[in-house]
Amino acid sequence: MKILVIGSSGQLGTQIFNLKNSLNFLDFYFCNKNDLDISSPESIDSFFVNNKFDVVINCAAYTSVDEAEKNFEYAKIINGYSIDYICKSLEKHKPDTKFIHLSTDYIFDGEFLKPICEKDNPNPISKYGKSKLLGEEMLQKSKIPSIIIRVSWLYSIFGKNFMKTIINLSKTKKSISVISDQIGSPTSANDLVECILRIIASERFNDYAQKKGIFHFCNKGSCSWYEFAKEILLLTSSDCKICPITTDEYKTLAARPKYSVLDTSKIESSFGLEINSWKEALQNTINSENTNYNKLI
């Protein structure tokens, strides 16, 4: 099986690359923005004329939530219209290619009292969320068999993310203020990659892709950013103090959902998954043999 990973330099694409050597039954091809300009329909079409794949995993995204408020048109191209460009090219050159697309909890407004199901109505409150929802809509209206996986609070040992930011800040600061009134579920990129690979290997993959399935994935349980930060520093034996603050005390350009815990029961039952708790997943990441967090740069 030949698999294309778009966005190979991001934290999720890098995580897949890091695991690929243990997956001899799959033939991976990785491309970043230097290999494939997803903002250009011509570049995309030229690429897929010459390259055919069984599965495309789209890890590419404009992920700067606040910058998207100022660069909305570009965010819409990268997170939204690029999906349309890719699908139209695949429809011409290899329409049976299955497309796995990563989306976000930020397509929801946060006005929920219980974990969010796939059937709950999106209502993004940021331009980043709107651009990601546009991408979902582009994929859903295409003829390409596809699966959308919405994730929340993604982190890994690669790229830029909350976990690494907290660890790095703790090395130079005696205290850090972290928001305590936004609730979500941290998602380990390693666990997400294992989920994606489980889906690809599943006998039900084709059926769900033909039905253009939408799934939610995150690690089990929920917490605030403040609680997440406390657990990170506990596991790294840091003396830095974490101080809780409210959303109103920490002004940002983009609004964030107050509650974005995702219900994962559908993806668990569909593919027979057992998902780690967020604390267990975080500990596995902190203790990963691929890094030493006391030496993190």
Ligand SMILES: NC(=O)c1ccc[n+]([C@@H]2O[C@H](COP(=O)([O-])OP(=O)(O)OC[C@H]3O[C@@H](n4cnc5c(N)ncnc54)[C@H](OP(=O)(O)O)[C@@H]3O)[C@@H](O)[C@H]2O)c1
Contents of the next structure:
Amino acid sequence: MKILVIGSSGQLGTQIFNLKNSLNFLDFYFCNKNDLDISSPESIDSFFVNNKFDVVINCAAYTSVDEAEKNFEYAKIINGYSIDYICKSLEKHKPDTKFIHLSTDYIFDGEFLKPICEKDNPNPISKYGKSKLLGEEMLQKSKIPSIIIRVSWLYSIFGKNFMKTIINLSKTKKSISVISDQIGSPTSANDLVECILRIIASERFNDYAQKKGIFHFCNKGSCSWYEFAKEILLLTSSDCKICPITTDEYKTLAARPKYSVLDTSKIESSFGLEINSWKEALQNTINSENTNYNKLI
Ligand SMILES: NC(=O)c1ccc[n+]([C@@H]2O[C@H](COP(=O)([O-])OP(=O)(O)OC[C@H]3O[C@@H](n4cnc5c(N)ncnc54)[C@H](OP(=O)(O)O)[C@@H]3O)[C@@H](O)[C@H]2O)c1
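Rather than the form predicted on its own that you just supplied, could I have the structure of the form predicted in complex with the named molecule?
Below: every chain and molecule of the assembly, starting with the one above.
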């Protein structure tokens, strides 16, 4: 099976690249922004005329949540219209390609009182969330068989993410203030990649892709950013203190949902997954063989 990973130099793309050697039954191709710029319909089309794949995994995105408030038009191109460009090109050149796309808990407004299901109504409160929802809409109206996986609070040993920021800050600061009134679920990129591979290997992949399935994935349980940070420092044996602060005390350009815990029961039952708790997943990441936290800065 030929699998293309778009946006391969980002956090998730690198995580897939890192696991690919243990997956030699799959034929992976990796494209970063220089190989394939998804903001250009012409580049996309000339790429897919010459290259055919069974599965495309789109890890490319404009992920700077605050910057998207100022660069909404560009965020809409990368997170929204580019999905339409890719689908139109696939419809022309290889319409049976299955498309796996990543989306986010930030398409929801945070006003839920229980974990959010796939059928719950999106209502983004940030420009980033709006641009990601546009991408979902583009994919849902295309004829390409597809799966959308919405994830939350993604972290790994690669790229930029909250876990690495906290570890790095803890090396130079005596205390760090972290928001305690936004609740969500951390998602280990390693566990997400294992989930994506289970989906691709599943006999039900084709059925769900034909039905344009939407799924939620994150590690089990929930916490605030403050609790997440405390656990990171516990597992890295840091003496740095974590102080809780409220969203009102930490102004950002973009609003974030107060509560964005995703309900993962659909993806678990559809693909027979057993998902690690967020604490187990964090421990696995921090203990992972490849991790050398002295190199993380
Ligand atoms: N990070 C999170 O906390 C989080 C949470 C929920 C959902 N997600 C979703 O999960 C997915 C993966 O996120 P991530 O953390 O891996 O993101 P990331 O580290 O920011 O990676 C995104 C990649 O997309 C590339 N890209 C940007 N513009 C491009 C273009 N025009 N053409 C081709 N590639 C382009 C970037 O390249 P450059 O760096 O060279 O610009 C980067 O390598 C995204 O869909 C994101 O929305 C992430």
